[in-house]
Structures are given as structure tokens and as C-alpha cells.
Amino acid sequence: MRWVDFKDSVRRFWEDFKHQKAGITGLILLILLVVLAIGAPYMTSPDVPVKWQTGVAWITNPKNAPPSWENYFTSQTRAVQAEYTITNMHVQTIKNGTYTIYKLSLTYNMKYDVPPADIVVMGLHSNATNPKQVPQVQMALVRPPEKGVKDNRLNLISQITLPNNNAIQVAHLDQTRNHVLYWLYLNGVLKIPNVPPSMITPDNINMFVMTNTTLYQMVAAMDSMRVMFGRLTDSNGNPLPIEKVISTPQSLKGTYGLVITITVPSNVKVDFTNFKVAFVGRTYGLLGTDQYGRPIALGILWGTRVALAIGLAVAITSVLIGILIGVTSAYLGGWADEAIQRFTEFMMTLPVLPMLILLSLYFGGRVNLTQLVFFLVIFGWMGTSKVARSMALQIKEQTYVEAARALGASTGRVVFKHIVPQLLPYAFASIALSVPGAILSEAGLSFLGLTSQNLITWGQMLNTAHQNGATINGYWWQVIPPGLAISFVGLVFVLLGVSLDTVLNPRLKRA
């Protein structure tokens, strides 16, 4: 075909295709998916697939948190994620003899009915060479004024080491819990009878609480963060009952201050470049998080790359193989055609999913991307081969094919020059319509936990949600987005496939 003829064919195809509203919609959506797939490393971070496999990378994120926009549809607003870096803090450096003290302060606007789930401090680095030189951290929360409260400053941790690459999760510390109890005692909310006040300290208050069975059971279920950000007194300034403060706390809205004091020997240098303080929200981002704190939206974005890669690779390869086998079978005829057709029918009778499961288990139970594509191609070419054979049987009887054979054209030339080009319109439509099946097959294997964990796929996200009991616990954001993503990509290629078939199939075009 001459270049001029090729350009004319493309022009005529586009003139017909642009009138297909479904096809244009599918094309626009496909371009969007490709942009998202290619741009994922640039819009997020190239090391996301590595981080996805470790829970440590998401330590500052809430676990099983719903999307932040859910607050618009609930009666109680829940705290959203808030993170602060050193640029958002006021830093004061104090030299005290052989020690250097860094005093970091920040403000947090608590405007929610349900306060943050935790406060996480991480990313502090130093050149300390022995444990005695590791930075020591103190932390205090300064609450907004509340009528009747004697002390608005709550010491969260008095002294704790923070080595490189470690994190402090305030809500999980026994020290924080004891400090909260002691603060409630100082403000008259927690009462410990028959014990002189001089004997009670933050370090031993839990021992006195344990002697009271009712009080201890109540304290054992205490959410320290809700108490820290909750009201202690009523409108008249009288202390609220301890059971109400602990069991049904009412949030105290306003501006809070967090003061972090870091003490190191003067010869130790501290690097705050990656230092971060996170007020861990009860909601997170656009699509929430899973049980490891991984953002669902991030998984959906990166899963697009794998879905398109697997779908297109399997569809293109299986369709091309099917066409070549079908055309070869039709052209050769005789015993060769009979043998190829019997083998094709045998392959069609094999149960695909059980065979894929067996092959996956044979290869260690965790197939990689290349192996997965190979397996799906093995079981994906037969339908195309049957259709291509029936079309080739008609084409090879055409006059121009007989003329080519009479002129001595080789089998390869007749097949690739005169028959296969006639099947390309069917091939393009078949490729588009085969992509959803390949994506669903991958999702099925991933849901069963048979694909490599080094990939971020929508099927694996559904598998993780299933292990987490997402449907039972009502974590809809862990199930619906991956399912919709699979359906959406399938819809895009169905729109393209049907439109291509309409434009390229002469019978449908006349209709």
C-alpha cells in the first residue's frame, strides 16, 4: 500500500469514527487513563510500589479511615489529616551548658466533633554515635481556655528517645496515658480517695487506678486523644463526671498549641529536613485508607498502569496469534486445518480459571507480570482464531488471491499480503473488546492472592479488603473504588470496540 493510500484510508476512517459518540467518549476516556498511567510516578512518587509493600511508610496515616468528603454527609465531623513540617513551626534554639535545646511550637485548629486519632512525630535525624547522644523528646499540648479548668497545659511525654528513622506515636504510649490520667486528677475530674495528693505522680497514678475495678475498666477503654481534645467541665465550670469525660467525651473546639522540646548534646547535629508532625485524622483524602494506612486513591492511580499494561499486552498478543493461526489453518486446509482445529477446540474446552490457578501455584503461587501475560495469552487466542479462520476461508476464494497464487506467490506472501490485511479491521475491534476480559482475569487471580505483591493492582486491593473484612465492617471505600475502576476501564474499551466494529465492519456500516 502506498503512503498516499494509507493516509487516505486513515482520513476516511476518522471521518466515519468521529460520528460515533460512544467511540469518541471511549477515546477521550482512554487518553485520560493513559495520561494517568504515565503520569503516576510524576504526580506522586516513583517509589510508591516499594512503599506500598511496607506498613512503615504509612505510619502517619489513619487506618481504615473513610474519605474526608464523607464529613459532608454525617452529623458529626471527623478530623481530617493535618501534617506539619519544620517550615510550619516556630523554632527556638537554646544553649544550656553541654546541651542544645530545640523548642518547636505549632498551632492546630481543632474544629471537628471527633478529634484526631493520634499525633505522630517522625523524620528527625542526628549524627549521634551512641545511645546516650540520641535526641530526647518532650511534648506538651496547650489547650484553649476552658472555664473551671485549672491547668490548660497537658504534658504528653516527659522524656523519650527518638533515634533516626523512628517515630513517636503519642496515642499508643503508656506514658501519654498516665499523663492524661494525672492531668484529669489535677483538674478534679478523676478522684482517687484515701490517697494523699503528694503520693500521686504521673508515673504511679495507674497503680492507684487499678485498685478500683470499675474505674480501671473504664480507663482501660479510654481513647486518650478524645480526652485530650475533649471538655472537662460543664457550662458553669463544674467538673464533668469521669465516666462522661472518658466514655462519651464532647470535643473542645478551638486553637491548640503543640510544644515539642528536643534535647541533644552540643556536639550532636540535628537535621530537621524530613522532620514531620502529623495529626492523624479520622478521615483521609479522596478515597480513604486501608488497614495499613495506604491511600486507596494512590492504589487506584497506580493500578491503572498495571491494568492497561496487562489488558493491552494480552489483547494485542492473543488477537495477533489467533489471527495468524486462524488464517494459516484456513489457507493450508486438509489435514493441517483439521489438526489445528482439533487443537483449538481442545484448548477451548479447558477451564481457564482453574488452569490459571494451577499454573500460578506451580510457579510458586506468586506469578509476576510477564508470567501472568503469558498465561492469559495461552488461554486467550482460540475465539479469535475461529472467527479469523471463517473469514479467511471466504477471502482465499477471491479472484485476486487466486491470481496471486497463479503468479507463483509464496504462501507467506499470500497470507500476509492479501489475507491478513483484510482481517485488520476485525483485529482492531477484537483487541479493544478483549482488554476487559484480560483485566478481569488478572483481577480474579489477584483477588485470590496468586499474583506478585510487587505490583499494585485493583485485584490485590480487593484481596486486601477481603482479608480486612471490609464488607462486614462497612469499609465501603476499600471495595467500591477498585471494583468501579475495573468496570470503568472495561466500559472504555467496550465503547471503543463497538464503535470500531461499527465503522470497520462493512455489514454493520451499511446497516
The other form holds:
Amino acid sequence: MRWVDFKDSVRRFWEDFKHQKAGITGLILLILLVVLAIGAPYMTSPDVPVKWQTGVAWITNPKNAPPSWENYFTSQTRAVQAEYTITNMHVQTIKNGTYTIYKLSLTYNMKYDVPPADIVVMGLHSNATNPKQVPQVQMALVRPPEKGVKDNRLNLISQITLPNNNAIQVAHLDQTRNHVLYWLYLNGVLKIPNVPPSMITPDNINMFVMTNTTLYQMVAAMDSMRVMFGRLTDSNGNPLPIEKVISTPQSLKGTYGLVITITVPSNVKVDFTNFKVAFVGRTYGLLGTDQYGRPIALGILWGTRVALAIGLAVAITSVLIGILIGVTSAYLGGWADEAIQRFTEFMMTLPVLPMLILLSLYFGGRVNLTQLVFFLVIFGWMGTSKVARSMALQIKEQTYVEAARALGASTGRVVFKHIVPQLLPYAFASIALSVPGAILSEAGLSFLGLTSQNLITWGQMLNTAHQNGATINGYWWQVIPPGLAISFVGLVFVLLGVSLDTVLNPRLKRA
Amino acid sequence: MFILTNVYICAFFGENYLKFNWQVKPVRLAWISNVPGGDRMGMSFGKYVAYRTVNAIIILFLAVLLMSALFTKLATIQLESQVQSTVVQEARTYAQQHGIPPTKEWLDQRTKYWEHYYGLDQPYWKRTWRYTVDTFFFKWGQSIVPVFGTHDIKQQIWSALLRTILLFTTAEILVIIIGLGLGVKSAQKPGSLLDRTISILAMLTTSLPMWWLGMLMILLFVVYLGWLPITLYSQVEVNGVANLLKKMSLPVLTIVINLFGGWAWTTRNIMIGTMQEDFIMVARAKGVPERKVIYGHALKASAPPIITMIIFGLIGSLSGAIITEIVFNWPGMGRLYWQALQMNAVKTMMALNYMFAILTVFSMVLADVLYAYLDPRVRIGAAASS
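Next up, the form predicted in complex with the partner chain in place of the form predicted alone?
What follows is the entire complex, opening with the chain shown before.
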């Protein structure tokens, strides 16, 4: 085939393909997928695959949180994730003797029916060398004014150390819970009879609470965050009953302030570049999070890379190998053909999924990308080779092949000049149509937990969801998106493949 | 036989593997006749069956040999740790009885004894061979960890097999009925609304992983609509026939939704392929009513591939869809495989692999033989050389 012929046939192909609505749709979607796959590291950050495996990176994220837009469909709006860096805070530095005090304050607009699930402070870095020099953190919440409440300022943490790489999760601190109880006591919501007020402090209030069994049970089940951001008084300014405040809290909407005071010895340097304060949402981002707090949307985006890589690598390799083997078999004929055919049948006989499981186990239980592609190619070439062989057998008998041979064309020339080009249209359609199979097999193996954890794949996301009991618990955002993504990629290639088939094998055009 | 093989593989695993190879394939039956043995001119039917059976047994044995070679390594790792823990146990008992820890020679001797006991002192190929032969003749023995409350692997697989048959055969029968009906209907009017709907449905459903569809079903019918109790799918075992039927409902629905589109599409393609043949034109030309052309002539001529497809589907359904069973906690072959995988029950896995291989090989043989019976061209091999 000369270059001009090639150009001509490409042009003619495009003329035909243009009119295939399904094919054009598939092509546009494929380009979109490729852009997403290549752009993933630039759109997010290149270290996502490393972070994906560690729990540390997702500590500020809520666990099993639904997507934020679910708020539009629910009667109660739930808090959305909000994160602050040092640039969003007001910083005040005070020198006090041998100590330096950093006073960081920020404002948070709480406009939800269900307040944030937690407040996390992290990423403080100091060059402290001994434990005594480690930064000390104090924290207080300034609530919007509420009628009948004496003190708007609620201490959350009176003193806690924050070493490097550590995080403070306010909702889980006993200290914070005691402060909240004390504050309820100060505002007349929590009543402790027969004890003079001077005897009660945040440190010992829990002891008094324990003496009352019903109160204690109520407090044990308390979500401190909801109380912190909840109403204490009714519209007349009278304190609400304790059950209402603790068990069925109503949120107090408005602008809150958070004041964080960090005390360090003056000779210790503190680095705020990575400092982060997160109001952990009850909902998260576009597609919510899984049980480790990893954003589903991020996984879906990165999963495109593996899916396309595996799908295309497996499809192209297995189709090419299949055609090569099929044509060789047809061309050689005789005992070689017989041997190749018996081998092909043998390979077809092996049960695919069990064999893939077995191979994965043989290679250590968790296979990496290259191994996976290799396995899928091993079990993917037979179909193509059978078709290629029968097509090559027909072409071999054509008169022009005979003519070429009579003119003295060598075997290689006949095969590569006359037989293989005829098979190329079939090959293209076949490649497109075998991509979904490869992706589905990968998803299946990942679902069984047999692929390397260094990959972010949709199958593994479904595996995580299954381990989490996502279906039974109704965490739809962990189940639906990965599967949709798999089906979507599959559909794109089916659309492409069907259109290619129709254009390239005109015999099929019917009706 | 290629189309059928792929249809069969797809039906067999239900995990859509290779589905796309047949799904939109032009059903040109010319090369179907490239059946092994098909080119042996004038072979009698009996001989053909015998030839295919012997061929299948040889292939099966080779498959087991290959699987055993892989499995022996896994088994070795497991047995070695078993030997180690046994010896450590013995050393502890020895120390308690004699008051002194055992000598190194004693330990070595015990290790050797157990290694010999498990056959670990044999060379790799010898153990592979023994394993192959044992597996091939159903001497599966006992699994180290109990599965389904028994150590006997044969019993484990038997109970799993029955449940899988129940679930997948029911589903497969429904799929066949719906798929054939719709396929024939849409072949009557290619390009009609029904035809296009089926094509789109086939494309859509074949791109869905069946097990994911299952998860969606649970989400919808159990969690959101609450039509079925959660315990039905969070637990493996259920009591009573009523509950069993209830538990079956969702997986059956899943399988039907996932597969009927592909079936309808394939049937349509086979039918359309037949409708383009000359004899249909002749029938129409001589004024045979259209209904009779379709159901009398075309369907009859399409019968061989369709019936073979049914056989494939039915037998293939026995091994079920491994992952779909896991999702629904259905205690069949797939769930058993998964459980064995989790518990590292190597022998159970090997036996299951063998069962899958047997089902694969013999359904292929059955389909080939049936095809040859229905379509004598295959046997005579007239088409092969044309």
C-alpha cells in the first residue's frame, strides 16, 4: 500500500465515520477521558497515589460523608467542609517574657441545620527539641449573641500540646466535652443541685454528672459539636431543658469566631505554612468520601488513568498478538496450523476468572499494572486469532494473492502487503471492542482485592465500599460513581467499536 | 465455533469477559465450520463424538497440569508454615515432658519427618504430577480450614454447586425466554424502534459489571425501598423456602437485566444473517406469508446456533458469576471460591478451578456435538474447504 493510497483510505474512512452519530459521540467522550486521565496530576496534585494509601492525608476529611449537593434534596442542610490556612486568619503576635504567644482568629459562617462534625487543627511545625518546648494550644469558640446567654465565649481547649505532624480533633477530646458541660452549667441549662457553684470546675464537672444516671447516659451519647453550635435558650431567652440541648439540639446559625492561642518559648521557631484548621463537614465535595475520608471524586478522576492504561494496553496487545498468531497459523497450514489451533483451543478452555485469580495468587496475591496487563493479554488473544485465521484463509485463496505469488512475492511480502492490511479494519474495531472486557476484568480482580494497592482503580474503590458495607448502609455515593465510571468507559468503547465495525466492514450495513 | 465459544465464555463467567467479541460480530457462519475435526471428510457422527470427547479429556488433563503447577507453589508455602508450627508445638510438648528444650538434631529430625509426611521432600515436578493426578481423579481430600462447616472438599463443592444451579439456571432460563423473544421480534423489522432500543440496551447492559448492578439492586430494593429485609443479604444462610426464594429474587433480577440485552442482540444477529440467505428470498418470492417465513423458515435455519447458545448458557450458568454471588452473599460456587480465597484454603480453590474447567470443557464439547448433529455441514466439512 502506497502512502497516497493510505492517505486516501483514511480520508474515505473519515468521510464515512463522520456520519456515524454513535461513533462521533464515542470519539468526543474518548478525547474527554484522555484529557481527564492526562490532566489528573495537574488538576489535583501528583502525589495523590501516594497519599491515597495513607490515612494521614485525609485526617481533616469527614468519613462516609455524602456529597454536599445532597443538601438541596434534604429537609435539613448539613455542614459543608470548610478549611482555613494561615492566610485566612488574623494573626496577632504577643511577646510575654520568655514566651511568644500567637493569637490566631478566624470567622466561620454557620448556616446549616446540622453543624460541622469536628474541628481539626494540624500542620503546625516547630523546631522544638525537647518536650517542654512543644507549642501549647488553647482554643475558644465565640458564638453569635443569643438572648439569655451570659457568655458567648466558650472555651474548647484550655491546654494541649501540639507536636509536629500531630493533629487536634476537638470533637473527640474529653477536655472539650467537659468545657461544654461546664458552659451549659454556667448558662443554667445543666443543673447540679446541692453543690455550691464555687466547687464546680470544668475539670470535675464530669464527676457530678456521673451521679445522675439518666443525665450521664444522655451526656455519653452527646455530640459536643452539635451542642457547641446549638441553641441554649428559647425565643424569650429562657434556658431550654437539658434533654433538648443535648439530645435534639437545634443549630444556632450565624457567624462564629474561633480563637486559637499558641504559646511557645521565644527561642523556638514556629512555621505556619502548612497550618490548617478544618471545620469537618457532614457532607463533602462533589461525590462525598469513603470510610477513610478519601474523596470519591478524586478517586474517580485518578481511576481514569488506570482504566484507560489497562484497557488500551490489553486491547491493542492482545488484538495484535491474536492477528499475528491467526495469520501465521493460516499461512503456515499443515501441522503447524493444527498445533496452533489446538493450543488456541486449550487456552480458550481455561476458565478465565479463576485462572486470573490463580495467577494473581501465584505472583504474591497483589499484582501490579504490568503483570495485570500481561495476564489479561494471555487470556485475551484467542478470539481475535480465530477470526483472523479464518479471514486469512479466505484471503489466501484470492486470485490476487495467487498472482502476487506467481510474480515471485516472498512469504513476508504476501503476509504483510496483502493479508495483514486486509485485516486491519477488523483489528481496529476489535481493539475498541475488547477494551471494556479488559476494564471489567481488572475491576473484577480489584474487587476481589488482588491488585496492587499502589493503583487507584474503580474496582478497588468498589472493593473498599463492599468492605465498608456501603450497600447495606446506603452509602450510595461510594457504590454508584465507580460503577458508572466503569460502565461509561465501556460504553464509550462499545460506541466506537460498533461504528468502526459498521464503517470498516460495509457488509454489515443493513436495513 | 468461535461465536459460540465466546457466547459461552460470557455466559459462563457472567463477568462480561470477552462479551464484546461476539456481541456485535457479524454472524457469518462461513468460518463456524472451522471446527476441529470438521475437516475430516465424511466422519460419522459417532466417531465425531468420540473424537471430541477424547480431545476434551486431553485438554482437561493439560489444563489441570498447568493449574497444578501453579497451585503446588501456593500449597508448598502453606504446608511449610504448617510444618513449622507443628514442630514448634512438638518442641513445646517435649520441653514440658523432659524439662529441657529439645536438641537441634531432634528438631531437624522432626522437621524432616513432617516434610516427608506432607511430601515436601519430593521434587517440584513430582509433587505437581501427584497433585494433578489426585485432582483429576477427584481425590480432593480435606481442606486445612473448614468451609461451610466441613473439611471434606467434595462435600463443600457439592453443596455449593446445588445452590449455584438453583440460582443461575433459574435466571438463565428467564434470560433465554426474554432474549429469544425480543431477538426474533427485532429481527423481523431491523431498524425499528424495538430493534434500536434493543441495540442500545445491549450496549448499555453489557458495559455494566453484573456485580455492580447487584450492588445497585440491593441499594434500591433493600435500603431505599425496603421491600426486602437487610438480613437477607447481610447473612449467608437463610431459613425456609420462602426466604430462600426471596433471597433469590434480586440476584435473578440482576442477572436477567444484565444478560437479556446481549441475548436478544445475538439472536437478532443470527436471525438477520439467516434472513439474508437466498432460500428466504425464494420463500418470500413464492408468496409464503411473512410470519411463516420468519417462524417456519428463518427460525428453523437459525436453530443450530441458537440452540447451541442455549446449551452453553445453561451449562455455563452452573459455575455462576463469582463476584455476583459474593455481592449477594449467595452460598454458591463463587462465594465458596471467595471464602477459600480469604481463608487461603488452597486445596478447595484447586478443586473449584477443576470444576470450572470441567464445566467449560464439557459444555464446549456438548455444544460442538449438538451443532454437528443439527448442522451436518460441520460434520461433513463441506463448508470448511469452500
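Positions refer to the first chain, counted from 1. If you're wondering where the values come from, they're calculated on a predicted model, not measured in any experiment. Rigid core (definition): largest C-alpha set, two forms, superposition within 1.5 Å.
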{"item": "Residue 403 C-alpha moves between the two forms by 2 Å or more, core aligned", "value": "yes"}
